[in-house]
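Take a look at this single chain, the form predicted alone, given in C-alpha cells.
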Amino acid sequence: MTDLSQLIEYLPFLIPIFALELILAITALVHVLKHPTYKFGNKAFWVVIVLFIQIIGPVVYFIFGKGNE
C-alpha cells in the first residue's frame, strides 16, 4: 500500500477535519482583529495563537482571551 492510496482512504475523515480548523481559525482571527479588548494578551500575541496552534490556538482564544464586548 502507497503513501497515495492511504491517504486516499482517510480522506474522507481528513477533509471534514481540515475545514473545522479552517472556519475556527478565520472565524477566531477575524474576531481578534475586530475587537481591541482581550482577557489575556494583545492582539499580535493572539494572532500567532491562532494561526499556528492549529484546532487548539482558536478553541484557547475563545475561551482564555475573549475580552468582554
Given for the second form:
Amino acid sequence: MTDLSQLIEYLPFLIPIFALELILAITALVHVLKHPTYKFGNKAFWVVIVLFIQIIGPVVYFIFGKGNE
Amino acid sequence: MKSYIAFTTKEFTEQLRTHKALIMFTVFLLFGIMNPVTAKLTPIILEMFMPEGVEITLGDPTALDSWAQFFKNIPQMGIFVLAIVFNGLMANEFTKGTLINILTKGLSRSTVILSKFSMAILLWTASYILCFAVSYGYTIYFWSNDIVYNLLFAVFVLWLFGVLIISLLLFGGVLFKNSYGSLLLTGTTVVIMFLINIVPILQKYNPVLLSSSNMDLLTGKMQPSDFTASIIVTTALTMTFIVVAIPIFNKKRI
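Moving from the form predicted alone to the form predicted together with its partner chain:
Now the complete complex, all chains and molecules, led by this one.
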C-alpha cells in the first residue's frame, strides 16, 4: 500500500481532528490579540503557546492565562 | 423557581463567555475521535517502527479495543479536564466577590449551589454524550459492535462517576473558598477511594468501580447487578456532598 492511499484512508479521522484543533487555536488567538491582559506572560508568549502547542495550548490559555477584566 | 432558572441561565452564559463550554466540547469531541483512531492505528504504527526482522503477532483490532481506549481515556484525561474546567465553579465567586450583589438582592444561597450543580451536570452530560456518539459512530464504521455487552450501562456508570466528581468540586469550593482547595479535596478523595480499593470486600461498594471496571462489563465478565452497591453508594455520596454544601455555604462570609 502506498503512503498516499493510506493517507486517504485516514482522511475521515484527520479532517475533523485538524478542524477542531484549528477552531481552538483560532478562537484562542483572537482572544489573545483582543484582550492584552494576562495573569502571567505577555502577548508574544501566548501567541506562540496557542499556535504551536496543539489542543493543550489554547486550553491552558483559557483556564490559566486569560486575565480577569 | 424563577430565580433558579434565571441564575442557571446566567451560569450557562458565563460558561460560554469564558470559553469553558468550548473547551469541554472540543476536548471531548477530540477524545471521541481519538479513541477508535488509536485502536485502529496502534498495530500499523508498531509495524512501521519495528526494526527489520523482529516479528510480533498482534491480533486485528476489534470494537473492544476501541472501547478499551474510551474507558481508559475518559476516566483519566476526561475526568482531569472536567476537574480543571470546573474547579473555579464556587471559588471564583468568592475571590471576585461577584455573589455579594445578587445575594443581598434576595437570591437564596441554596439556589446558587443547585444552579451551579445542575449547570455543571448538563455541560458534562452534553460533552460526554457527544464524545460517546462520535466514538460509537467510528467504531461501528470500522468494526462490528456485536461482541460488546452492556455498552450503554458501562457508559452510564462512568457518567455517574463524573457527577460525583462535580459534586466534590462544588463541595470543596464551598469549604475552602478557593480553587486549589477544591482541586485538592477532589484529588485526595479520589486517592482515598483508590486506597480503599485495595481491600477486596469493600471493592464492590467503592465508587471507583464505576470508572475502572467498565471493560469487564463489556466483555461480559461482570454483570450490571455487580454494580448496584457501588451505584447506591455513589448516588448517596453525591447527594450528601450537595446537601451538606448548602448549610456550610449559608454560614460562610462572602
